[in-house]
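In the block that follows, a single chain appears as structure tokens, in the form predicted alone.
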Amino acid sequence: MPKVTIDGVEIEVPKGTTILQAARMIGKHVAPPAMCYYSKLDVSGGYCRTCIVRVTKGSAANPNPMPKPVASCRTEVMDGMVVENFTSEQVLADRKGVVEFLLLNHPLDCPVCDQAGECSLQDLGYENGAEKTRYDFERRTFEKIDIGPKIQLHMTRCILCYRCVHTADQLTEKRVHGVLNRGEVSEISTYIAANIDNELSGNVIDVCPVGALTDKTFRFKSRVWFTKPVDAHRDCKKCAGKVRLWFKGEEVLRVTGRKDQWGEVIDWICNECRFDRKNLSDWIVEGPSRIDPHSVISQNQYELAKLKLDTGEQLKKIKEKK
């Protein structure tokens, strides 16, 4: 099996593994961000370029560096390859430029966007974005269209990651939406004003990394950091029935698929579980969801005991140093 070194950490991986997959095997401290790649989809990646890395050594057989940054989600590992991600100033500068392009037309309406608090573009902009834009022209805008009774489309927020299109391709037999037109007027839309109403259509909401596709039944009801996510399940004949319930008080405000540490859905869920089962009596609650400490959702009450213990240990060490 080929060996690759990423940010100074060597790992042996199966043949055919991409740089991004290898980096995720090592851990978050070396894994590049990804806006379009989605491991649960048969086809994804290669659109957004946020996962670019620098290959300083192509392989043991050909040690020459690659002349320019490459998309780690589409570049396979070669034996002896050496890759720089966070350790390369060039990569960080180039990624900052990619983020600037992604934000050229994306409206800064986070205060009214339902995706706020769990938006990948928010995180990317905070970590790699510039304070000001150099873009002097008007942002691209689109007329609002109705794509169905449960899903709200805000095309002005879309970054054309294609995740929703590939999800529909993979989960449904008759996809009715896709990318229309070309260039800067490209947009996600439905064909001949068809509605997206198949039984698994709600999963396009979960895969969208920004606020372009949101849940109409949850719109403007609450910010995610004011809710309490718990894992629950039910006996469902249409899907796995394993979901995440988002509570505010005793009310279930929304139901989503469970996500892993990379923000990707673990099990696809049907529309009945997502939109029609919002009573606690419909579910068997397993316990609080494990939320990435990096997320603002985790700032409330999910591991308070551990947080207090860690804080106490830190204060103790500070006093000892004094």
The other form holds:
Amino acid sequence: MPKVTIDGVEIEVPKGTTILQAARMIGKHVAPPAMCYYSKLDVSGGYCRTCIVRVTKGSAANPNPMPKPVASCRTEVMDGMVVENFTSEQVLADRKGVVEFLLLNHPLDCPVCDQAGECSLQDLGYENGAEKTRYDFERRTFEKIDIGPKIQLHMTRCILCYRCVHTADQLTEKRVHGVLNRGEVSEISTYIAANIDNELSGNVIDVCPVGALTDKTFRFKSRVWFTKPVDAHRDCKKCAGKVRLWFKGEEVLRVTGRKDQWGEVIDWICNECRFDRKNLSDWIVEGPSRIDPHSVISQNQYELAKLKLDTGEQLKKIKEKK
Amino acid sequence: MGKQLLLENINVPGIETLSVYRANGGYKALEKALKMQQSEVVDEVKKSGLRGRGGAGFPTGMKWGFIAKPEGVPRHLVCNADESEPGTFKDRYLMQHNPHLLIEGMILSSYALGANTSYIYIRGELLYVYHILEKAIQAAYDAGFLGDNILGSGFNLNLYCHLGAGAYICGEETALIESLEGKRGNPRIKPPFPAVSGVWGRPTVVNNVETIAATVPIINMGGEEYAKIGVGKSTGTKLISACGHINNPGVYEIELGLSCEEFLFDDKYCGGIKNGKKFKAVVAGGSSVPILPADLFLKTAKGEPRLMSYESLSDGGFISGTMLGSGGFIVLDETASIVKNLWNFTRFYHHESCGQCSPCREGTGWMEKILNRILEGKGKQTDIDLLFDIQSKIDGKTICPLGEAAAWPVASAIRHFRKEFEEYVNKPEEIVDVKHYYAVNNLQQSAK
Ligand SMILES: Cc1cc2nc3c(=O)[nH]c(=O)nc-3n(C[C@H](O)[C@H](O)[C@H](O)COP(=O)(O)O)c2cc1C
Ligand code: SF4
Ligand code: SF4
Ligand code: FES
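Coords for the form predicted in complex with the partner chain, given the form predicted alone:
To see the whole picture, the full complex is given below, headed by that same chain.
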């Protein structure tokens, strides 16, 4: 099995593992942020470029460094490979550039966005962004559209990560959801302005890293940090029935898939569980959800994030560990 | 003039017909190749030192050698005829006037690769050339050069011509493959490379029109003879499409290694700068390559005369050199505005970005907006550094080289002509071009 060293930590991984996956196996302190890769999808990644790292040694057989930064989610490890992520000033600078591009046309309407508090772009911006934008032109906007009766698409916030497209490809039979147009004016849309009538379509809401795809049954009901997540299950014929209920007082405001420590769903859930089962009596409650320090809803997240930016400190720690 | 291997018969009346093409020695290379082993044909191409003429200059024989050969899986050869790079119009010229040269090259190259179905992916706007090719392909079928058991050799080949739909990005080989498969023309994320998994997941070679056409003289004269033309690793001849402020715009076939000065000023080629004006700058290999000021084009930073070859043009790296690229040669005289020229290129890349990856999707638009502002006379001093910084954040961080193609012109224009940008920013009222800008921009607005 190939061995790879990421930010000074060596790990042995199965052949075919990507740098990002290997980094996640080591742990949060070396794992690059990923806005488009999604572990539950057969195809994903490569688009956003936030996960870029430097390969300073290609492999034991070919020790040359790779000339350009590589997308860690799409690059397989080789035996003897050495990768720099948080320990490279250059990587951090490059990533900062990518984050600036991702935020360039983003409306930053967090105060009125349902995703605020559990938005990957918010986290990314906090950890890698600049304080002020250098972009002083008008930002692009789109009209909101409905994708079926329960899902709303607000393209203005989309970062074109393609996750929802690949999710629709993977989970639905007929592909009616995809990308229209080109370049800066590309947009996610339904090819046929018809309802997406599919039992699993609601999962696109969970995979969307930003507030572009939102749950119409939850819109504007509450800020997520005022709701309490609880893991629950029910006997469902269409999906595994393992969900997360979001309570405000006694009321279930929304149902989502359970997410892992990387903010990615563990099991897909069906639309019935998501949209139509909002009574406590529908569910067997397992207990409060453990939310990993992934998002704003978890306290002190930003204190931790600051540490990450301090590369000198990071390096020192790694050396001490050795 | 040096040796004319590709353009030799271009002006022969009726050369687009099979009979005239044959009367001028056409399909001899195919006959010869079909009597050789497939690997021998590959070896001849390897010996010739031929490098891809589509822009990157990758050794063709080596590329052919990489093609995977799993048992029972068909392989494909795809000809990249999507030529859309601003300044490049050599492939069109060749196909339009001498279609059988490409078709002969396609057949013998397919034979070498063991491909039984091959494609020519042609730019959508070249509809009339498509019709010329279709006609020539039909004639080749009728004469037994295509179809089953070609010339009794037992080799079968079907050749299809496929029209693009007007996207520059479909010239990038993996976007081309997607488009050929009937999908949205987004470049694929590599690896896997087409040699392993290309069209429909099968091993595929994508080559430029000129690359494939060049295999015909290579087989006719032998790889070693071909390699004697040129200098060093730049062997053979290259088509250059010359345009801009020169006396003789057009397509020229040069022997690689010709001096840049001779190419630009000799009457056999560009014939010098038009209207007795002074030579200011050149974009030597299509809009993507770094622009060079006159002095650095004629002589390298070391003071050696620069040659039209892969190595010499890139001497000095991007600090003082450029690239041979696809051979689109754009000359600017003293009246040309570097800033306006750059704006035009940047506008193009912004328009053509497929939008998959964030640096290119967002960065190209941002750069265009800043250049717009500078041309409008509303630029700020900080805009120049900002532009340079944006391009550096695109360069090397994208899925396909279109990002770099958008970044390099910006970097080089600022590197070599910073003064002009400063003039625009500091004294906009003195720049005549600002008025021109409004004219162009109003035109654009009314077109919306
Ligand atoms: C944005 C973009 C556009 C391209 N357009 C063309 C083209 O129009 N024609 C071409 O031959 N190669 C084009 N290329 C290069 C191809 O990707 C590929 O390298 C080439 O077809 C390989 O052929 P060669 O080895 O014969 O040069 C383009 C590349 C990029 C990134
Ligand atoms: S809508 Fe969301 S999931 Fe889909 S591409 Fe946009 S950001 Fe990604
Ligand atoms: S660099 Fe530009 S054209 Fe190439 S894949 Fe990325 S967005 Fe598309
Ligand atoms: S997560 Fe790797 S490119 Fe987006």
